[in-house]
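There is one chain below, alone, in structure tokens, taken in the form predicted on its own.
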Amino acid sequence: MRVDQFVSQATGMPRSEAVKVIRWGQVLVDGVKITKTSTHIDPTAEVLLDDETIVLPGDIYLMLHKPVGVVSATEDVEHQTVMDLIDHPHRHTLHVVGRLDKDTTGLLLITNDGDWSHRITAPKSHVPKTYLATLAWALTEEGAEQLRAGVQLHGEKGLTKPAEVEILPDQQARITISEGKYHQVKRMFAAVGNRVGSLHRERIGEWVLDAALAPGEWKVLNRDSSD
């Protein structure tokens, strides 16, 4: 990897600052001073910054309870982003695993592990995602059966994959899908003559939103555990 990338990720400093300390001769790699920022180095090399050893942070996995009104992006000139909520020393190395609409709340996963992220979001993975929807009208059993069988979304050919649907009181329904089409859950309910008033994601695969996390809060995850 590039030495400026290494220094940035290892220290948490912006890439622009990493470029400066390298050009000023403050970085040694295996005892050799490196001043060219594009130099590629072995990530396992001994790297010193001002005579202090720095190392890469390793893989980072976070769970966030996304609040309404926040966009699922790393940067946005007009809106607050989910990354603005993350107070982590290596925040600038992280990315959102998939996305939620601005008005949708609930579970988001955030990481610096691109392979893990891809396995979750790749269409061929069919990772199930569970949502709690508050609807304009109570979902009928007929509508639920249509969703379970698959419905045709406006402007698309073919049917959606069968969904798991649970009718709940107070005009709510819990739905689990294994696809990631644009606004899919909202469009699915529209296809059976209903409308989503609010939407909250509860689960992605084995990951369940921690009930102790208030909107806007996050926690570090162990990738090998769903806790």
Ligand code: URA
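These figures come from a predicted structure and were not determined experimentally. Numbering follows the first chain given and starts at 1. Each form is matched to the other, and the largest set of C-alpha atoms that superpose within 1.5 Å is called the rigid core. What changes on going to the form predicted in complex with the ligand:
Hinge annotation between the two forms, restricted to G155, G158, G58, D170, points to G58 (rigid-part boundary). Superposing C-alpha atoms between the two forms shows the smaller rigid body rotated by 35° with respect to the larger one.
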Second form
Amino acid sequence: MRVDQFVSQATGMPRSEAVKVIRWGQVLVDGVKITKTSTHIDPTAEVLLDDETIVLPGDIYLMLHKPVGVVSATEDVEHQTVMDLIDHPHRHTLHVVGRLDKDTTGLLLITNDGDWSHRITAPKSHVPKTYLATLAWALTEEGAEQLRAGVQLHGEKGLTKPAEVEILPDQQARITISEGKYHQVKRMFAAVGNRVGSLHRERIGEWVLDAALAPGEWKVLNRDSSD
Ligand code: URA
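Next, give the form predicted in complex with the ligand, keeping in mind that what was shown is the form predicted on its own.
Starting with the chain above, the whole complex follows.
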């Protein structure tokens, strides 16, 4: 890969900035000063910028316990974003896998692997997502049956796909859906005459929110295990 591309990806600086530091002689590759920005280097080479080793980010997979009040975006002019909570050296390479509403808490996956996030969020993948909803009124068995069978959401074609629904004490319900329409869970409960007071995502596919993570905390995911 080109040396300016390497420096930009490894540090997060824009390519124009990387070009400058290379031209100014601040970059050594395997002990040799490189000043020509188009030079091709081995991605496994030892690269120093101002005498500090810099490395490519590689594939990164994180799990975050999203707290209430932050938005699931990389940048936002008005609100704190989930990325503001991620103190990671390669933070600049990361994006959020799907979204949660500002007032929804729970599991959020974050990565720099676009293929992986696409596989999880693509509608045809039907990856199940489980939410714990605290409702305005206790869910009736009839309401649960309607949700299981599929309900009509305003402005959508056809019914929602079959969902798993569990009625819990204290006006709570657990629901698993395999779609990701806008505000889907809140709209589904509204369609059966209820209202979501608070919503918490517990699971996406094989990934379950680690109970040891407090709201706002995150950890690196080991993709070979189903934590
Ligand atoms: N469904 C919603 O209504 N909100 C979320 O944040 C996630 C799913």
